[in-house]
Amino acid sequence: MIKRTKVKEIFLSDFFFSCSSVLIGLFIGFLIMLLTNPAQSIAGILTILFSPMINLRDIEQVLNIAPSIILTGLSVCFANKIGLFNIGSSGQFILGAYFAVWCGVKINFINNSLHFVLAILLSIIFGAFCGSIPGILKAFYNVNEVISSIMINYISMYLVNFMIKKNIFDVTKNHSKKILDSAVTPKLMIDNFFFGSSVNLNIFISIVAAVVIYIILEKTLFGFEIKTCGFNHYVARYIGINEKKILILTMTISGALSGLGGGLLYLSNTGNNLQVIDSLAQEGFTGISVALLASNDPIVIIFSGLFIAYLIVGGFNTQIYNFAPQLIEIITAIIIYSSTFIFLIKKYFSKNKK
């Protein structure tokens, strides 16, 4: 009986839940490889699993990609603590990215690190503004946050496209103008540990953000109020918590995290430029898988973000075997679906564990 209980506890653990989701995604990805290019399928899956750890350039890419998806993962996680699904992370991300780049291009009277700080502050402010709108609509008019967030995503995308063309468009290269050197993310000699690569402060900023979010949620009254509202809003009202205020603040901070992720990515000087395309920022949706894999734990999100970044780089490398770069997006999407499915199974067994 004791052994049976232990097996059940392992099955219901977050670790088993996350590993199962990843294995399902990789397995189905391998089946797709097998069907489309059987001769190279084994080489392709091995490339996804091992290539990023043996090449310094790939390690550098992982560390440059991870911060933005860690932050969007934190954004989804933070909103989820109050029982909301922030699917608007993509719009918040791109709006924050635009204003960071705009500051990096247009503000030319600051020639020191304050330029970078100002650009980051703008990305946070406009990401927060974008996140607050679904929060306000939910708090005062009970508008479903998923619907309002999706609408805001497209409004943000088309608004950014318009503003890029209007203000910072480089017609010779068909994307945004190059930001000034003073607005580029400082390296603070971090690159010396990676033999002069482009690794910078971004990864540490994202880790600090995760720690701060953990402290807010676990060690502060505000965090207690957020989780109480998420657990039972009737109880929250009964003990005197201002539910509307907490809801709006939560969505505002959630949006700020996504905006920060966008700002950091496009200020990192790794060849990223804003383009005028009718497509939502993928990082916002990748953040969903990062949060789900971590079971909405801010600290674990650091590792799940690094892992998803690892898969993205490994998936990109499969192009040498004639696999489409979109393959890893399919695998990530499957991980999201399987995470949701396993979560429902876990919830069912948790309710019936007695």
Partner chain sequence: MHIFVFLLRQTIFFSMPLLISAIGAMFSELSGIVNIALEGIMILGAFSGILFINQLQDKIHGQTLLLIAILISALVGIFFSLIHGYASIKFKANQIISGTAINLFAPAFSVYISRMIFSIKQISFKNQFIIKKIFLLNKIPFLGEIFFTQTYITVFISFFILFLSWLVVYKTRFGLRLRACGENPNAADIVGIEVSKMQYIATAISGALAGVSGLTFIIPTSTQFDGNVAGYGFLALAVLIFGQWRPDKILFASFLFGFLKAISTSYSEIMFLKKISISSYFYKSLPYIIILIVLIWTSKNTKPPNALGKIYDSNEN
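What would the structure be for the form predicted together with its partner chain, rather than the form predicted on its own?
All you get below is the one chain by itself.
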């Protein structure tokens, strides 16, 4: 008897359902590969699935991509707990990134690791600022947060492009200037563990952030208030929660997380430089995928972030078989789409089995 219920539990666990939506995504991705390039499709899908774990370089790459999308994922997740959809993560990300890089390039009178700390603080502050605007507009003017954050995404993109051109542009290389060594993310021996690779503190900072968000949401009064507002604002108002304050704070923290993600990516000195292009930062949207895949659980986000980073690296590797790396975005979009109703199928099953 006990065994059977255990089997049922595994079958009905969130993990199982997330896995099945991942499988659907990969399967349809494979079909698209089969239709567009049948000769190399098998090699392509095997590359996506297995190549990043073979090569040490690729493992490094996964660990370098993951932190920023874990943080944008946390940002989306945190706002979602109060029922808001933070699609503005992209703008918060790029604004945080700019100010971190600006600090890294321009502040030259601090030459120890305090410089890095200052740059990170700036990215958090400006990310938070950018996130707080839709929060304030929602709380006081009833502006739909999805629309306002999208507008702010474009505004901050153009603003950042303007400021890069004006302040920190390297004309010869056509991207932002190199940051000073003191602002580069410290490695703290972690690279020794990975045989002198470029892996740095970022992944640990993002894991710590996930744990902190988990503690805030599950173990503090503030987290309880957030979830109450998200659950039912009549109840929240009735038990005396200052809904507007909580809403603005939530969006501010959510923005801070995205800003931190931007700062970490561009301070890590792994070949990422700010460019002047008229398109929104993709990491913000990847964060939405990360959060949805983890069904908004901060701890699971660490793994879903690593997983999507793994797919991105795998997708990048398929270029030797003539596949475009956009394939991965297609696959993640399908994963998200199938996850929207796969949880409802689960609900249906658990209702019937009782």
